[in-house]
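Only one chain is shown below, in structure tokens, and it's the form predicted alone.
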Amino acid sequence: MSRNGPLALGFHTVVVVFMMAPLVVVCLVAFTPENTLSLPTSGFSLRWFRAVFERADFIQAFYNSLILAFTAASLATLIAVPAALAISRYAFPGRNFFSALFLSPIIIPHLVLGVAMLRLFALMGVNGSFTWLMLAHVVIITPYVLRLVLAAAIGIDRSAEQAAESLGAGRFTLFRLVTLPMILPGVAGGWLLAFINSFDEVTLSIFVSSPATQTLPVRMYVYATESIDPMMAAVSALVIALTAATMIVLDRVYGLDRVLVGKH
């Protein structure tokens, strides 16, 4: 075991460097004073960050993404929690079917879902609606919440629930005071993954969004087809910083090991 230690450490180091290198390069390019995406840079400048904040379309796209991701992740959680509890605790006709149905968006390419939803929304006459864009996101992010809540629900000790029931606790009280606190790491982790996936989603959003409901990833994609300059690196660096800040706050408040692993 000890002989494999240096080899395993070296392998993990290579993997981490491989994953982190693009992020580091993007952040370095974001501070370049040049007009091209190149390294090394000739100096340090905030010109491209100022350019981002001067673009009203990028600011609006960021707010659209933030509101969309928060709302979609919250709705997905409200759907996934009762579904996960029902699937994990009760045997009913069609349980396996419903479980597969909830998880199916993970295995279906988002390109296929985007084309299908574009056609469906066109037939319904709701193309470009923010509400229907949000519902489309709910469909593709619900499996992330469901999987983590399922893992948390299966692993909890139900003796506390049985004790609460024997003392006369009603269903809602039992869920609010006993069950929910025990599955909260899975719920929080699922919400976080759903939020991140919704915020970063671009393939499906291209098909079902409109200029008024354009999200930040879609706006970045459209801009990249028109012009390639360090402003894209600046936007990416801001998104990386926002994600890192969210993870740090979550770790300080709740603990990432509990949220992402589902410990209770």
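Numbering follows the first chain given and starts at 1. The term rigid core refers to the most C-alpha atoms you can superpose between the two forms while keeping them within 1.5 Å. These numbers were taken from a predicted model, which means no experiment stands behind them. Compared with the form predicted in complex with its partner chain:
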Given for the second form:
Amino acid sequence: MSRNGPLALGFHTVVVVFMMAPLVVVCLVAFTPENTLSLPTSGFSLRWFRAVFERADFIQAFYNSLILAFTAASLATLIAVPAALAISRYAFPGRNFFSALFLSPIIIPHLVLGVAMLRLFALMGVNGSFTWLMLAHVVIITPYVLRLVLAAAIGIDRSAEQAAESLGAGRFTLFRLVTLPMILPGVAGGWLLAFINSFDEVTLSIFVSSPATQTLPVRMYVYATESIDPMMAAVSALVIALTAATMIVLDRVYGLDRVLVGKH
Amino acid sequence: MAFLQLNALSKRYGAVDAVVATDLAVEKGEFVSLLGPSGCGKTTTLQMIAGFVDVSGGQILLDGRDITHAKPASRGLGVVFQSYALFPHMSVRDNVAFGLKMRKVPAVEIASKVKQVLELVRLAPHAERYPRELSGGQRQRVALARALVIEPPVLLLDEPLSNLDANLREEMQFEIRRIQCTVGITTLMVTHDQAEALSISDRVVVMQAGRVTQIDVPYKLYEHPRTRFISDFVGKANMLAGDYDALGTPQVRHEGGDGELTLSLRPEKIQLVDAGTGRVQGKVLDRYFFGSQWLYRIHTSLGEITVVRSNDGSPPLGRGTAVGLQWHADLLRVLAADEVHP
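Show the form predicted in complex with its partner chain, please, because up to now only the form predicted alone has appeared in this conversation.
Now the complete complex, all chains and molecules, led by this one.
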């Protein structure tokens, strides 16, 4: 690989600093002993972290978000993989329509979707249902999985599938042993992106979640509208730490390059 | 009946005829090449035999059995692709074992068969590697081993060497032929490279615009090309206008002749002799060195003629040298007009 020149190195540094600085500041603020959002000057304290764990509503919201993101991302992947395979290899009537339909939730503002779904769910009498919240999330995160799986499906060598067929593989075996492993980086990357998007979602969730199904971002948002104290920073720091830990474990166990880029 | 037989096999894509009523009979153990320029339908023909492309008309018979509409999996043919088509997430061993696993062969037997075939293609030490860790030639051998291990009745090779560089390509040509002879497997190879087809095939099938235009053993094909196109596509050829003399033998056009024939004369069939002797006089326009031979472009009254002379170690003729050109009259070939226009 070619090494970066001084200009590129400088640019990369600026980008990384720009992206990381807010995270670093939030993490530092989380350790403040003060009652206001401020950088710790007089020493470090864990009082705001303790405060988080004493709040059952936050813990519950975190679990809600985790389960919601996991099920929604998995369901979105189950929908997106067959859809992407069909779109990438068959010319069927309505192919462009389906392709556009699957990607349209990216274009429509979540605010609009949120209001529309609130109304729809009210009509259906399913407001506050976890299942319907989850399905709403599936709608908005499926495009991410579809995009990545589509890219992977277009990129694979179709003759490898033909080879497997001529060697005697049936349709299901072919998918399980050849096609799926070849598009796995796209599937895994798409799932991860969908998970993060669902976990992160505020705008739509505000409209369609109830106190019982409140997600962590919604809980945080509601809390922040009432009071501003460093507990928010502590929650953020915990989420960042959890994300980083997940990434490290994933990298150690499986290799992030392999999951997201497709290197073996 | 031949082992593999195509009867009036056709493929039509919309309004385009990709393959038109192709007949072919391949005997057991034979190595046959489908040769032609890109878009001539040779790959489509191979894909119909493999079962990847639906047949529009005609029949494919394998050992007397009609496989025209059988699924690829049930045909049991060995296929080697231009892109190798190895499974990137499997080791060499698992790639080769794939077909046997699909056939539910016992593990012990799989291990011994894989070992055997990897030895045949000289890859035994690399069994645990992944495709990305292998060179192009090695990948091609894995693809070959994977196709051979299931002991298919027919081996289909789709441009197997076109992704390799020139040196390796020649080496792999001999390798493929060696393996084919060792196993004795009936083989059909698609190629656009005439040298490749001539060097390793028992018979060559020339295709042009979806039709078979000549089927012959390589030597006959080269010496007796039927049409102008074939003469030009297979090897190099000088095209000369000619006519029949009083005895009905073809001759190069002379004063008063009407030149209604197209004659082909291979460049290596022409001798360069002293100026003033020979059939026609010329002047060296240009010369090119190929190591084992010299290629001369010579200006004559018949037009520009290419002459290939093997390098016997003597110094070459300089540009502008006056020379005579001599050849045996019976080496002139009368060519039919092209009935197909690609």
